[in-house]
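Given as C-alpha cells, the chain that follows is alone and in the form predicted on its own.
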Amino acid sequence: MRQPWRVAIVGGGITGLAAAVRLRDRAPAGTEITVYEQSGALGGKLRTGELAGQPVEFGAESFLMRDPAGGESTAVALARRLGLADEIVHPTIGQAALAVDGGLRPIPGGTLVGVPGDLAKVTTVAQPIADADRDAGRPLLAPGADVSVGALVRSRLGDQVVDRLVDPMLGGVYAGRADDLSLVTTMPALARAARTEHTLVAAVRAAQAAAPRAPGAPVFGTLAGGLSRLVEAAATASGATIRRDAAVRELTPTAAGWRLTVGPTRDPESVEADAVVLAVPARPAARLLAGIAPEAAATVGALDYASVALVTLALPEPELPELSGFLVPATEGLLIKASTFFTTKWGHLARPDGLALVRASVGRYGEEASLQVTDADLVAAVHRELSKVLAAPLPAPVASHVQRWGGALPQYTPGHLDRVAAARAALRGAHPTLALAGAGYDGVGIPVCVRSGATAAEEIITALGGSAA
C-alpha cells in the first residue's frame, strides 16, 4: 500500500470526527485525512447556539460519564484527549419527574431505563402486575434472540410499567415506542443479563451490579461553553482537511482504492482515496452503497428514523420546580414528550437576572404530522402545555428558538444488530477499506458514536496494513 495513506471520511458529525482523531493518533505519519461534510457546519446533532445572550444546546445536551462496564466513557476519553477534561461540568440537580395523571411525580430510583429492579419503588407512578414476573425455569432471552423492550416488560410487569415508565424514558432518547424498539440495541446490559436470569427484576439487578456506580458519582456531563467545543477541538486535533458544503454523491471502487464524486451534478469533482469511512445516516449511506454492495445497501437503507423538534424558551423569572425536567408518557395526550429546565439543571448556566431557559422536545415516531406547523405555532403549543403540566401560567417568552431535526433518530427494531453485523461482514469481505460508522448502526448517544467512529478507523488501519503504534 502506498504511503502516505489517503483516507476519506464522509460525514462531519462527532462520529466522523472521532474517526479522524483516531486515524491521526494511530495511522502512520503523513496520513492524509479529509472530512467531507454535506452541510456548512460540523458536529451533526451537536450544535451549541445562543438564546437571550446565553449558550444553549440546540441538539444533544450531554453525554454519559461511564461506559456499560463502569469505566470512563469514550466521550470523556475523547474530551481528555482533546484537553477538555477539566471543562466537563455536571448537573446540579439530577432529579427528574414524570407527567402522569395531570401532575408531576419524581421518577423512581433503582430502575434501568424505567425497568424496575425493585417493584415497590415504582408504585408511585405505575402498578406492576402482581406475581407476573415468575421464574419459569429458563432464561428470559434465548441465545442470539432479540425482542422489543415493550414485549418483554409487558409480559413480565404489565402495561402500566411500560406506558408510564419505560416508554417515556426510551421516547426521551429515541423518540420511539418501547413496543417497537430492540432490547439488544437499546438496552444491551439488560439483554445480556436476560440471557442468564430467569426473572426481569433479577435481570435488572444483575445488569446494575455488572456496572456499579460509586455513590454520588455523576451520571451525565457536558462542556462549559457547550458541546460544539468538542466538535471544534476534534476537528483541529485530527489535522484533517475539512470540506464543508461538500456532498459525496458517488463511491466507485478502483484498483488502488476508491474514487469519490463530490459536489454538484453540474460541476462534479473526482477525488481518489485509499480508504473510506462512511459516517453518515443509514439512508445516505445506502444510496452510496447501492451500486457497489446492493444487499448491504438494502439492509442499511431499511432503517427508519423519527423526526423531532426542540423548542427552547427564554422565560423571565418563571416559577419552576427544583427538577432537571420531566418526561411525558404518550398516554397523557400531550404534544411535548420531554422538557429540560436548562438553567435549573445546569448550575453553571444560572443567571442573576432570573431569566430561565426551558427546552421541550416534540415529536414521536409515527407522529410526524404534529411537526407540520409553523415555528410560532410550535412555540405557542409548548408554552401552553408547559403551563398546563406545571399547573401555573408561565410568563411570555422574551425569546424562543425552534430546531427541527428531520429524520434524526434511528428506530432499531428487534434483530437490528444482527442485520448490521451481516451488512458489515459482507462489506468487509468485498471491500475491506470501506467502513460504516454512526448512530444508524451502533446506537445513539455521544459515547456510542465516538466509539463507532474510532472502531471504524481501527478497521481501516488494519485493512491498510497496520498502525504506527
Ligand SMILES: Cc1cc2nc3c(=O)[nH]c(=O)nc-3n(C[C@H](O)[C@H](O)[C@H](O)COP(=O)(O)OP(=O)(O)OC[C@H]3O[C@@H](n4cnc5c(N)ncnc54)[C@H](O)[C@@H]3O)c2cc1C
Given for the second form:
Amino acid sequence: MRQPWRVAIVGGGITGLAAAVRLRDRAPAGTEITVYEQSGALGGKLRTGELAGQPVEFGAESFLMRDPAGGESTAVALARRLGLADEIVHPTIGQAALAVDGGLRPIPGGTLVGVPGDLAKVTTVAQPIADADRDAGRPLLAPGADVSVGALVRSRLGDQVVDRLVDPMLGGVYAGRADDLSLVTTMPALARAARTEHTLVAAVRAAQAAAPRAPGAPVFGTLAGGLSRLVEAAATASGATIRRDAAVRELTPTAAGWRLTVGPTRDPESVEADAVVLAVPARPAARLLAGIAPEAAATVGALDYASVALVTLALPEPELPELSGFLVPATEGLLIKASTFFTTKWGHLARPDGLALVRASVGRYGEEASLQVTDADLVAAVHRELSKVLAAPLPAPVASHVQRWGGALPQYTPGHLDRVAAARAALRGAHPTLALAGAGYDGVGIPVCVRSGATAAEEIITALGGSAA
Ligand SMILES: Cc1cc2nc3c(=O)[nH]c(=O)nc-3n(C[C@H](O)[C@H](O)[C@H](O)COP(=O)(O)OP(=O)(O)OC[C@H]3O[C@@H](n4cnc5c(N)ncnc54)[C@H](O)[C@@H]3O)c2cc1C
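Could you give the coordinates for the form predicted in complex with the named molecule, as opposed to the form predicted on its own above?
Time for the whole complex; same chain goes first.
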C-alpha cells in the first residue's frame, strides 16, 4: 500500500465528519483525509441558524446522552474528544405534552417511545385494550424476525396506544407512521427484549431494566451555541482537507483504489484515493454505487424518505405553558406534528425583549403535498394551529424562518437492517476499501450516525492494512 494513505470521505454531514475524526485518531500519521461536500456548508442535517438574534437549530436539535447499552452516547464521546464536553447543556424543562381531543395532556412517563411498561400510567391519554397482551408460551419476536412497531403494539395493546401515543412519538423522530416503521431498527432495545419476553409489557420492562437510568440524569443534550459547533470542531480536529461545493458524481474502481469524479459536469475533476467512506443519504449513495455494485445499489436505493419543514417563529411575550413542547397525533387532523417551545425548553438561551422562539415541525410521510405551499402560508398555518392547540391567540411573530428538508428522514421498514447487512456484505466482498455509513443504514439519531462513521473508518483502516493505535 502506498504511503501516506489517501482516504476520501463523500458527504460532510456528522457521519462523514465522525469518520474523519476516527481516521485521524487511528490511521497512520500523515494519512491524507479529504471530505467532499456537495453543498456550501458542512453539517448536513445539523444546521444552527439565527432568528431574532438567538441561535436556533434549523435541523437537528439535540442528542441522546446515553447509549442504549447504558454508557455515554457516542455523540457525548465525540463532544468530549473535541473538547466540548463542558459545553453540553440540557433542557431545563423535560415535560412535553400530547395534543389530544383538542387539548394538551402531559406525555405519560415510564414508556419506551410511547410503549407502556405500566398500563395504568398511560390511561390519561390512551386506553389499552384489556387482556390481549397474553403469554402465548413463546417470545413475541421469533429469531431473525422483524415487524412494524404499529403491528406489534396494536395486536397487544390496541389502536389507541398506537394512534395517540406511539405514533406521535415515533413520528416526532421519523415523520413516519408506526405501522410502517421497523421495530428492530427504530426500537432496538425493545426488539432485543421481545426475542425473549412473552408479553409486550414484560418486554418494555426488561428493556428498561437492561439500561437503567440514574434518577434525574438528563436524557438529551445539545451544545451551548448550537450543534454546528460540533460540526466545526470535528472538521478542525480531523485535520481533513474540506472541499465544499464539491459533489462527487462518479466512483470508479482502479487498480490502486478509487477514482472520484468531482464537481460540475462541464468542468469535472478527477481525484485518486486509496479508500472511500460513502457518507451520503441512500439515494445519492445508490447513484454512486450503480455502476460498481448494482445489487447493493438497488437495495440501498429502495429506502424511502419523508420530507419535513421546520417553521420557527419569534413571538413577543407569548403565554406559553411550562412545557418543552408538544406532539400531535395524526388523528387530530393538524398540519403541525410537533412543536418545541425553544426558549422555554433550553434555559441557556436568553430572551431579549421577552421574545420567545417556538419551532413547529410540519410534514408526515406520504403527505408531501401539505408542504407544497409558500413559506408565508406555512408560517400562517403554523401560527393559526399553535393558537388553536394552546387555546389562546398568539401574538403575531416579529420574525420567522422556514427550513425545508426534502427527502430527509429515512423510513426504515421491517427487515431494513438485514437488507443493509446484505448490501454491505456484497460490497465488502468485492470492494473492501469502500465503506457505507450514515443515517440511511444504521439509524437516524446523531449518536448512531457518529458510531456509523467511526465504524466505517475502522473498516477502512482494516482494509488498508493496519492501524496506528
Ligand atoms: C429536521 C430534522 C431534525 C432532526 N432532529 C434530530 C435530533 O434532534 N436529534 C437527533 O439525534 N437526530 C435528529 N435528526 C436526524 C439527524 O440529524 C440525521 O440523521 C443526521 O444528522 C444524518 O447525518 P448524516 O451525516 O448521515 O447525513 P446528512 O446530514 O444528510 O449528511 C450527508 C451530507 O452528504 C452531502 N452529499 C450528498 N450527496 C453528495 C455527493 N454526491 N457528494 C458530496 N456530498 C454529498 C449532503 O449535502 C450532506 O451534507 C433530525 C433530522 C432532521 C431532518
